[in-house]
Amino acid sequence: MSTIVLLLSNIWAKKARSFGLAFAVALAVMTVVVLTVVSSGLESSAAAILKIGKSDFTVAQKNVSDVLFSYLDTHQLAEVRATKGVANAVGALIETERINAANPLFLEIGLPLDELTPFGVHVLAGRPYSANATHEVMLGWRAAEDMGLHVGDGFYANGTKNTIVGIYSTGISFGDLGAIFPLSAVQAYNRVPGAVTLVFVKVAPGYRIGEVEKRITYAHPELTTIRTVTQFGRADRNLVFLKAAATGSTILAVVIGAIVVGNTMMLSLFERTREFGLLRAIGWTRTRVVSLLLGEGMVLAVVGAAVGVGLSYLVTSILQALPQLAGVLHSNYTSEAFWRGLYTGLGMTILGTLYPALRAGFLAPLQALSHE
């Protein structure tokens, strides 16, 4: 009988011991992949945010707790602009409010008039709103064909009834989601005079990005320059947590995971002592003995993670579902995730079954057929 064969019907032959450590695997895999695509959703959610403005890169203030609770006033608006290098500096206040429950984290932005083209704003219906306006909106063309509103309609934000004047396009998915009010206006309501939450920097041309962000973040070490996702959590130290928790998840999964199947695989070399015996005694040899035990492992291992990979699917639409993270947790299935998973599998299980194997393939013959 070959190895494989013989491997299959061990693993047949004690199904629900099988099923058990599958499953085991499975639960490990389902957690880290859950944990690494809400990490991952939240970084492109995050991302969106700076693409907004088309810029070559974003200043924030360093070390929020969210990169929207982010505070730079006038003065520091001021000598960014200044700074040498740069062609253009757009600050932005940036808000969430809840509008319905199919837009819970709607997104608001406050612009000057002035800077709606260097932002990147294209008025598809209607004009802009006025310099000074309090109670006029432009709504992005999505969220316009969302709600169903249009040109003229009313639009409550804010805590007050705003007029709809314009239909506009950014380009990117996520601001045309969302809408864009009279900059004092927003600052009057969330009672924040003169400041803004982010600015969007264009470099001029013949200057290097990297050399203007490094004047930036010298002359005002309280800030940060932000350019691409992963450079995201110099500003926002909710992603940082969320990825060290993904990571943390990972090691404890494999270890605990280690554990669980090493103590199975222990119970299945207790039982099979004879086996291996025999085994040994026809002239198996221990590399293939051990090769045995690792192979049916990696079997179930392999299973275990495709189940636990289906799982994370389940988990994360529940999720999705829920009435308080409808519209805030967006799923992004990336193949770091899989292969994070599946490494999960596999490590957990090559761990906990190596000890196992190799006692089973320096069993002496002898004494293990005498074994009871």
Second form
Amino acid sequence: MSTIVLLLSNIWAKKARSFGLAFAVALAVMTVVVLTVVSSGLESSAAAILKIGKSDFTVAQKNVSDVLFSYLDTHQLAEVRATKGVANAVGALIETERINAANPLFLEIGLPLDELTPFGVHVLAGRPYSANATHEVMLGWRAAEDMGLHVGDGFYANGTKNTIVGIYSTGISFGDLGAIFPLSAVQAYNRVPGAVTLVFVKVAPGYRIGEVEKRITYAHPELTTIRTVTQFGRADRNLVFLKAAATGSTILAVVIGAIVVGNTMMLSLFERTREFGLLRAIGWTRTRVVSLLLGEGMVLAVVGAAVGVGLSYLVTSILQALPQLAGVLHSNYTSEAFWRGLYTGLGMTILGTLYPALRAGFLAPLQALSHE
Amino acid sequence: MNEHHAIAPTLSSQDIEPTGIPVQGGHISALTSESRSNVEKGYASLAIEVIGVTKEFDGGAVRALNGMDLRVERGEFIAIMGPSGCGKSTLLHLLAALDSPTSGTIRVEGQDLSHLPDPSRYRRQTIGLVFQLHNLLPRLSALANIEVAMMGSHRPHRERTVWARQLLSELDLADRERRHPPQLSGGERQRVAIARALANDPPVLLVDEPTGNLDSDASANVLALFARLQREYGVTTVMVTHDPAVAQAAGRILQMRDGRIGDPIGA
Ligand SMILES: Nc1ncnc2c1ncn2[C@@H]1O[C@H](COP(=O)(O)OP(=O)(O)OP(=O)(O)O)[C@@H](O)[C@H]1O
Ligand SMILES: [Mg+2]
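The form predicted in complex with the partner chain is what I need now, so please give it after the form predicted alone.
What follows is the entire complex, opening with the chain shown before.
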């Protein structure tokens, strides 16, 4: 018999308790993974807005709760465009609208006709809208496919009935799930003449992106530039709150989990006092006894974490299937979520096991042996 | 520290075939020239030295040992007798470094027990202890109970099971290795505990009432084993017993009374 077999047989000998401990770990890990996966899903789908156009970086208004609440006027757009090193700057007005139950946050982009090509829009069927049309729309091919719409069909959006004049592709799935209108039509419907939400900037050859970004934010302290998803997270306060909530819940899950694990381990310590006394009496070192208990905890933590990741998958699927949440909640299974789950499981187990394990290691052998 | 290992050098150097399997039964009959020669040379010939040891419990209300003196030669087999409560088990616990004396000095194999750098290692390597109440782990098989004692020892992993089996067969328990303690008789458990005490080839064996649960045949076997360990490996054995017939197997019988040794009986 090796130490690892002894360890496993100890776990097996107390099946109910081991199961309970692993389950506590699984619940905590599940909570953490679901929160991570959902917040990361929201982040990446929100950040996908930044990627709907071909650009080196995006300019938005600073300190808005949702990046779609960003607002730049004609003047600001012109100044960004005139900044040294900017090859071109496309201003887009972006909004989301509830089209139907399946599309509660349908993406609508207002773009000037002459910016379609620089923005990376390819017309797959039909034609682009005309520059100042008020009832014309181009539909992303994925949106068209989802809703079963074709060129020539009617499409209620942006406050009016539009005719689908073309089907486009941007090559970016998020962009292809939306619709593009003439900029003036979206501005008119939202009563924000001349305004745009985001400016997509392409840097001229020979200029460094970071330099151009700095130049813009220096001249416009009210604006911020976004190049990566992380920077986006900082621009969007809702996401900041969401991620803070996820972190807070992780800490809470670890603490509650550690208490549950610690409780179980203390019970186990009292039950197994004689065993530990005997092991010490026949020459086991303190370290060996402590390691045995920590090892038992670790095995259960890993099993619990694996179960927790599986449960999280189940829970996000159920959440996404709820009619109230359909289309809003996106899950994004990153390796980060997986590692976070594992760390949570191991962290709470180490926290919960350390004290009982040390107590076991430091038992006086004789007293422990006469323990009832 | 090799000279302290009565059995290990024999098993590893002489009885292990190139395959790693010891020759059946060979380890007991082969002599350990090393340990014998140490005794002959008179090298640290005292195995156990107890000098003026007092052990009090409950803040002095109970005095289990009272200025006890004891010297045991290396390779000696002694029996300690005495009325219940005279301090026999307490003495063995002190010798096993499971407890420390209130005052006085104890040296085992030249090591002062109050200054042991690593008491776990001492318990693992220097002594084998058989408790008065068989303290086996009830969830583990007889074989595993012996193997557990070898965890952390120098014996290579692959040899441990083989050695544990050999000890079991030495104690007539070969067909009981898979049984768990609740499925063993009192005497069988006692013998498993003895096998476990021998697992790390200790130079000193401390046994508390080894024959308490054994019938006369089984007692005779266990006593013969102790005698053989003494004769062939120079193992120092301290055996506590209340049975005068059992005590006769030892080379020296000591009477304990009120926490100290009385007049020696026999030679
Ligand atoms: N942990 C303890 N706390 C208090 N008193 C103790 C403790 N251990 C032993 N004693 C007392 O010390 C005395 C000696 O006990 P010990 O167990 O050494 O006796 P013993 O000679 O082994 O007896 P027996 O033959 O019945 O096993 C007894 O009076 C006992 O009650
Ligand atoms: Mg006793």
